[in-house]
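This document starts with one chain, in the form predicted alone, laid out as structure tokens.
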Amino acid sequence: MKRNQILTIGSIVLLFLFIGYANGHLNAYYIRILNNTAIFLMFAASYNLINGVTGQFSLEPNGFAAIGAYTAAILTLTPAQKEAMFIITPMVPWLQHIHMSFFPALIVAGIVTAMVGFILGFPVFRVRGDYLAIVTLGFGLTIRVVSNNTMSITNGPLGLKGIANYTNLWWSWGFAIAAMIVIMRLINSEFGRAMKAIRDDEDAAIAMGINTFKIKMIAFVTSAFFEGIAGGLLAHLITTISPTLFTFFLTFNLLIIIVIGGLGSMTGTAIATVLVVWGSEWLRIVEQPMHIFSLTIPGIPGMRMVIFSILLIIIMIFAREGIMGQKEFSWDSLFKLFKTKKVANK
């Protein structure tokens, strides 16, 4: 086994040791933030695959998250819960009596979302650029409208409540790491090289004989699969979902993460996810009333997103490639850095 593989495996083991420590020693607030970090890492890495690696400006994550969340929640609710919850319009019979445990429900949620992504890909990839963004934005809005009006499936604006709190650090980080490994292996494969070629110049990629539609579909369906699972994890973390949860605000958060981290860089995505999720919690102070000497400053709801928007503008002006650009972390580059520092010190 190569040195780099040993170090990578060792890092994953250390992460799981930390998760074990966190489960036993950290309070519920910090555990909740760690769960959010893992779920948003999964969302952002999946989103970066289609947006950053393949270069397709898509605005669909909130739609795929909604499909995954509703699918997983409906499958894990018991028949008795469904009967008690659907008080205005009874649930359709073919869903009423289906009940699954958590893991298979998440996998089914990912598969259902991937199937929707596959079907959506046919009309979506007939256009490019801003038109693609508009079409996928419309998809997210359509999913919200559909979930708001299909009372016999989603319970409409009443949403789904009493969802079991199955999501813990082991589930969230286990799926996040698995998603990162799959996505990184896909990026480093021949399919990944084709995705980058499409991002750099789609017309040139076509001239080279690359089936651009097939490659974009692979990226889109893979992204949809993991976003569906992340949606299921989110539903079982907050234990209640409704159409108002899956607005463009979710997509905007993910867009901030991948732009700050660097379009096309999974390392940058991981760093930016930690900064945005934890920074969002630290910035709650700006939404609370503050007392400075004799001056009282009222809290401003939504001020956190104003700060993040300003930060995004600053990054676009002064560091357009984000934290990592399109570069990835590697053990070799880390060792070279240490060697360079040692030589400089001598």
Second form
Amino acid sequence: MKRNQILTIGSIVLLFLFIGYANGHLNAYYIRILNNTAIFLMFAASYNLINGVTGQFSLEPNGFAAIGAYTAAILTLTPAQKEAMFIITPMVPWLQHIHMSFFPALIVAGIVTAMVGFILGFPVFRVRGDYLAIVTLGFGLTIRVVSNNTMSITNGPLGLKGIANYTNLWWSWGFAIAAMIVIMRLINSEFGRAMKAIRDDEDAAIAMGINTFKIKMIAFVTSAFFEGIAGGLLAHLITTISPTLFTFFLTFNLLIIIVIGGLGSMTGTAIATVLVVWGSEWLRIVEQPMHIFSLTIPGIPGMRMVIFSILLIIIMIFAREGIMGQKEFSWDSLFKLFKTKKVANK
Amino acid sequence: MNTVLKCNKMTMRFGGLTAVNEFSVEIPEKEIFGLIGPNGAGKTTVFNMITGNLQPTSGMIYFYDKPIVGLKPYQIVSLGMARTFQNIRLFTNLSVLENVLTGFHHKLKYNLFDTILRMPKFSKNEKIMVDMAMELLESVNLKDKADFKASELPYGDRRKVEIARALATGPKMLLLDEPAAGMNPQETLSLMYFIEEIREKFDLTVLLIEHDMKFVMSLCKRIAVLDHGVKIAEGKPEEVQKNPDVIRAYLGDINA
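Target state, the form predicted together with the partner chain; input state, the form predicted alone:
Every component of the complex follows; first up is the chain already shown.
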């Protein structure tokens, strides 16, 4: 027990030492990828909490990300910036004058998103299965349409520009690690067991005295909170946001990550996030013009998505469990692995 | 003798179909009561109404004199009523131990903040729950299989885990929906002893649905027979066995 705690703390310290090193020594391109990794890890882990652990197949993270991103961005933009930006319709006055520093803005973004999640939860959890997916998909689409049309709050299709570039490796990884710790602690408790029980058999869970609505709501609101913060981090990383950023593609990317990693496994999510985020950078080659012998293929934008889609299909056919299935990494299992290997060597 | 469960003219209609019609029954404390009847007679519907999964169209249900119609299933569980399912419904991806632990859920003594901050309250209560679950598993002879996944167990053991999980909720009354279904004669016999044993140990009142006549006749003190949603007989096993209505329901009319 003690040993495992030391190892966990040790590896987190190592990770932050690496971040400290990366901050000073790596070029902007790699730092950007590392930031993306942390933000997507946060998105995917929260998404997996509701989709994989609680088994409620839903499609709303792009909506939550949009709410978080817009909330945080509106809060950190200075009144002068807002006045200059809202050229078609002026911003509503109470939002016009509000201004906060980065950290409280992110927390407010998380809380606002969690509140939206809480309200959304009431209609959403009246239905199960496919219906749940459709209702949440509708929410994601609605948020985009709303952000396109509420000119006095979001500046509509013009989007928000000049958001300060606050997100650095410390912020993104700090929040990502915090989110992972909270989610893992939630999973490794009676609440997590109840979530898994609902996933395995909802009727039996009800018969065991589990208030399934409450448990689903806990998973959903937690997920919304962290997705909101991740959205805020994303906004302050790319510094320009508009409704087109938060299409279903974002949700689709996250879905690929959690399915590749294994629905219900946070370890799998972490591995798959690295694979997908880094992989999609590496796959930029396929979108560039290629010369194979005498054949010239013009660059096809979006080719990466085709490859990821094919990958998803292959996984659905041959490895439905994903990389980790529902298993989690633990120090004990690692040591066990070494032990059995030693025995095998003898 | 206290009455544990009292159903008063309980009726369930699904559209034009009357699944259960004015079913009344009283079950005293510590009794093993059997509910039998041909396929489709409405036995499981009666169960679902008692446990709150279905809301009766009309009629009242009292549990220790407290009306329970309209309560949510999880509220009824916390009053002290637990059930098992006809087709065993374990949480297949959870371990045997975790399955039993879910039974303590409604008595959970720590909240979300204790969980996230890992307060002493959290680890203390987690340990208490695990100890209690292990004790329960020991009493059903499954202690050595605590870390197995539920889906890895043989059929007879799964049934035991399902009963152990129901016992974890701390019930005063246990509702068993065809506990012996799919079991061979030896398994059925050991299940019979097992039910008798846990009834003694946990002071339970038991209501069970069963098709295995030998099982019902030797285990239950009283039996009610349901046919097409109507109770056609109630009484001691030997009386019910001789009842001409019951024979007709099961074997058909001799004159027909």
